[in-house]
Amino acid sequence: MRDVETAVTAAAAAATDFDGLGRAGRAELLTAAAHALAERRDDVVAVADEETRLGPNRLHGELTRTCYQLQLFAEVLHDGGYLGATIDRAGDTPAGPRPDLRRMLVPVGPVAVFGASNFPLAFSVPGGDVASALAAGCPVVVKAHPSHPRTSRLCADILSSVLPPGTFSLVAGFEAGQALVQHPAIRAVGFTGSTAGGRALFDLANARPDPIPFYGELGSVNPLVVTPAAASQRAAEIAAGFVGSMTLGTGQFCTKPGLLFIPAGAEQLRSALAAEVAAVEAGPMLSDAIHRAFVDEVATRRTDGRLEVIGTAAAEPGERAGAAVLFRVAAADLTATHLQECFGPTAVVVEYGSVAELVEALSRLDGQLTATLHSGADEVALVAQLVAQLRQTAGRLVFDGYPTGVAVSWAMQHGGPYPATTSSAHTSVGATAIARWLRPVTYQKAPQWALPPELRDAPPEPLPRRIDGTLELPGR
């Protein structure tokens, strides 16, 4: 593959001046390319909304996120904790001399970053995992997602003006997707996408003679719970918010609630369910594909004998659209069919009959990126049972509330055990996505003029560091 020769070459010839530059002068770029990008807003909202359908509002908002993201990463490198940067002098300790030992993160160098399909922008060309890893200090080679190709190109050429020649490229195609993987020179691998897909490259990685990290964000349900006291109290506003965040960008969003637990007889609450999704209009799908899936998953949910369909959406879909349909099955009769992700604006109700039941069933949930518990004030030894329970499955935990939306900050976790992600030690969103993209290095009686400024004894900028065991914070 020409291009990814090219690109990868390019990036692996960058790395050294890129990671020179510093942290302030990485924050400069990303402060630059966030600007650019909004310089270019109507133009990037145009032509992503004629390849997606998203709509212009959809779009804007995402666009702006997208240059937020960047921004969050200039202040990450400013405050410079994510580096870890830890001093031990030289002295004597119980356990005998110990030399002078310096250690934090550096970049890993060049990465492959996979563009998805349902966010074209902040998940996409400029999104979280590019942003993250340039301020790493990684040039990166991003394979664009063939869902929206000329936002790819129109996005990677607004980039590609601020930044240093061979820190960011651009690939596109199935063969440079491999490629990518496989190239000696590309340290790890970013990835959205399908379980499918994701798992065929994570192989890859890890088939490779030097196995490189595969950061993958693949499938989840995101289940939601109802309690007894909360089906009782609150039937009404829950049915409206689980239909709201399970239509929301008709269903395209990873992180879907697709399965909904709630007690065996709760009828007010599943007619109002129903009466929620019938109020839903069909929305657009991300591409042909995509919604072909969708049909043909509903086609086969609706002749599983043990699933019943208790509300559609009452407008018949378009071309490329999406009609809500949301399904019943008792906790008895969960198979492992009914707990795999289906893309689209459709979720299955499962009806516990006993608290018992209801653990056993959420037991055999695979992982997660998101558990949502909707409980009543009184039930704080059931919850803190199934926050227990919840929390073995799941990356982040939402109570009373919805899991769509996921907020750029620093506290934000959008992992989870595999298949959500294929590692769920570091995130793809949030200021902790930067440690994708290091790996510690120890200096051991180097020198000062050897080490990185950080860790010298007097830097130039200030960080957080740990100096003999007791952490310094600047200006204090």
Given for the second form:
There are 2 protein chains.
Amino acid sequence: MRDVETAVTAAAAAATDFDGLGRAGRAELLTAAAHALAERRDDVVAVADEETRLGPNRLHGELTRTCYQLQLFAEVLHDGGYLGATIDRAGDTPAGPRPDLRRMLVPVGPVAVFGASNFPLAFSVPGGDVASALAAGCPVVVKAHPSHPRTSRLCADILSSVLPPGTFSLVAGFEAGQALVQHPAIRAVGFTGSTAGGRALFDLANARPDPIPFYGELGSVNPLVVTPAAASQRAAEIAAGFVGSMTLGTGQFCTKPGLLFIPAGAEQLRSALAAEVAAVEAGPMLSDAIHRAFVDEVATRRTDGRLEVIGTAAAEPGERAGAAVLFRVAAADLTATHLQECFGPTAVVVEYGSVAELVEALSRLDGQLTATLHSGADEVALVAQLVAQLRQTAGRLVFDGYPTGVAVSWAMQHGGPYPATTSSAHTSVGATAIARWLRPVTYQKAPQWALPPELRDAPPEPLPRRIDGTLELPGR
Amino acid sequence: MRDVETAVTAAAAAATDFDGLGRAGRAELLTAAAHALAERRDDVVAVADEETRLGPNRLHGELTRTCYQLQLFAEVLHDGGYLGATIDRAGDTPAGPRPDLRRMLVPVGPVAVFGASNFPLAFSVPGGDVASALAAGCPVVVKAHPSHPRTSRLCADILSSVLPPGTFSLVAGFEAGQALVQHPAIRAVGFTGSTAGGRALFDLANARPDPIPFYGELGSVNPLVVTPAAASQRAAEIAAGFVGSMTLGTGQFCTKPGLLFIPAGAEQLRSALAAEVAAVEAGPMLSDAIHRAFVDEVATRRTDGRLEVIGTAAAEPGERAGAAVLFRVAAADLTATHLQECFGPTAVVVEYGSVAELVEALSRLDGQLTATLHSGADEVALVAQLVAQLRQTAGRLVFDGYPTGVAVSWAMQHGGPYPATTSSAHTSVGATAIARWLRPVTYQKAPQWALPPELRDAPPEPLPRRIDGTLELPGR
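Okay, that was the form predicted alone. Show me the form predicted together with a further copy of the same chain next.
Once more the chain from above appears, this time first in line as the rest of the complex follows.
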């Protein structure tokens, strides 16, 4: 593991100076990285398409998103609120005298990031984990996903061309990944991938003599619930929307809805779903391994006596093509295996006989990235009950929409109770993703010059701060 | 474990209504709890003194701090900024259209708290973990520390008298603690105690089918560094301050400085330290077990050929009395065992021959709650170098002061890299301790009535919110 040692040693050596660049300095670097990627747009998309077959349209969109993500973190740095800068001036309190205390978040140090297979750009080498860690001031060592090695290398070269030496490195291979998680100088890990792989690395991180945070996004079935009123009022629209969401990216999104709860006897909705699935064109899956896993899982489900096929894609499947298939099950027959994630264009439709039966089934769900509710205008009490139940398991609640499509923004939450993520208090998408790479430090009675600029009496770049308990905004 | 099952079941049943009380409702309860404790002040102090021998003065102070802590969290609730309420209105972005997204923190659900031995009030049943969890909206089940069972019971009865049924319970016993950490309905754990005990429970929490966050405060030696200038300019003052801090509470504080780095040849400082230690009166330790561990550890250190005793308390030791003792070692002879925490009134003085030797020794430290630096006015470059090094291991940096005394305030950080705490991103003291019991949820395209009040267009109780990327304060 000489590569890992070299990369981590360089990262550790670069950490203090990288932090020392400050918010403005790092914001410039993120903007430069976004520009550098955009300049090489055609090369990046071409290589990524060769390796993933996701198609130029999707990949151009993903690159745009990736550049925007880098820019968002530059904005987060300019704002500065993420630091939680807090100053308590010396004084007396009912619990005794208090010294001058000044607290803010500081980078944790070098971190490791594991790229995902299904977003070769936005959740891989130049993706959200890397962007947020660099923004935080943490040097990053990325473990490349084996499904797109050349895309990873190209993106790494582009990032390295603008970043200070040591602050970004790429390593590859299963053993390199394990060595990274166990390396004493690595202070946190970001991961997007399977529940099995993520749990194994999570366990490694926690078994260290000094456990470190492991931020893994693992698995989610993203339940979608249709109430009786919605089923009768919007059957065709929901069927089209659900199947579109389920088959987007050939069902290989972490937010793919894999469970659909509909009222028993909603014949119109059920047949609309079957018709929509029949019309889906089979797209190529990301890799032979993923394709094989999908085909095997569908075959297993076909032999499950409780499941009934209610729709299959009619189109002739091509090479490593994922042909959509929809199963149904009565809520009373639901087992734990039906509630598990299956990567690819398939879902289980659960038919519930009563609200009590629906709520009971929902209470058996594992943690989820998202939960979606389609309801009618007159179902206020029912919606309140279902939201209270779903909020216990999910990080994002979608109303009358679909879970695929994760906006990069300030208010996004992409995370949830295990196994959706290993740390439900955090997100891997959106502005607050930066919080994973920071820890608080309080300076007690420090002289002005020994403080980080953000905690000095007059900070050179204004930011929101809480002073003696009151939040204050810059320039007010 | 029928007690655990009863307590957790009641907590789970109470969770939704407790959250539904809202910030104002829970702030009222915290204030009521503070008043109820203050009303029973004499009873609480009397029972705690019988069990811990900490003395009425210290215990009255600790109760005052405990009540103030409850009030601080009421203030945190009124402020509302801790929720991180964020609204992104629907619109177009460079990465595509964005739906209406509204994010805030919500309670994780029922939590478990393990009381500490050394603060029977402020870090036990009515302490900071419980106060912050209740503020967050999480029902709490406390596992009582066996060293003060009657104090725990009395405080539990007082809290239960003002809190809604199910939101607070007390259980006792080693097995109850393990069962709590493993109970499916428990969503997070707070712990203050030994590294061995904390690590065992941390491992249990992570071995669950669904791992949950374990916020443990374990061990810290709290290094204190004296620069050459400080040693020559303020020898007497530093010796008195250090020995006072080391022996406060008979050396049984988690912030006790257990390592003192001084320049080799600082004879004046060394002899002042010896004189101060000789004058310390031996106080009673918290329990027979803690006393025995202290005596054993001191005996082991006395047989360590690298360590030399430079001062011992002259006073006749009484029953379970901890007699202060100070060792010295040359930095070149420092081993890993010298760097480990030893509960009780003892410390190791490390004499460094050069700044390089000092920095090398500091780089070998484990994670710390605090690190303290005493320096002279002309040592700006040296201080910068030492602060950069110490910040990598500690959560609080104390300048020309002493680490004991942890203010309850907005800017306090009481946590650090492992083993100081199991999660360096969090604190167990101060306003932000509430963050341990919360997780973010984003509402996508939710109707106004389905949103928590804090995310509605017009929140009934104003709070700081970030709207379309801009932080806004109430009433501005």
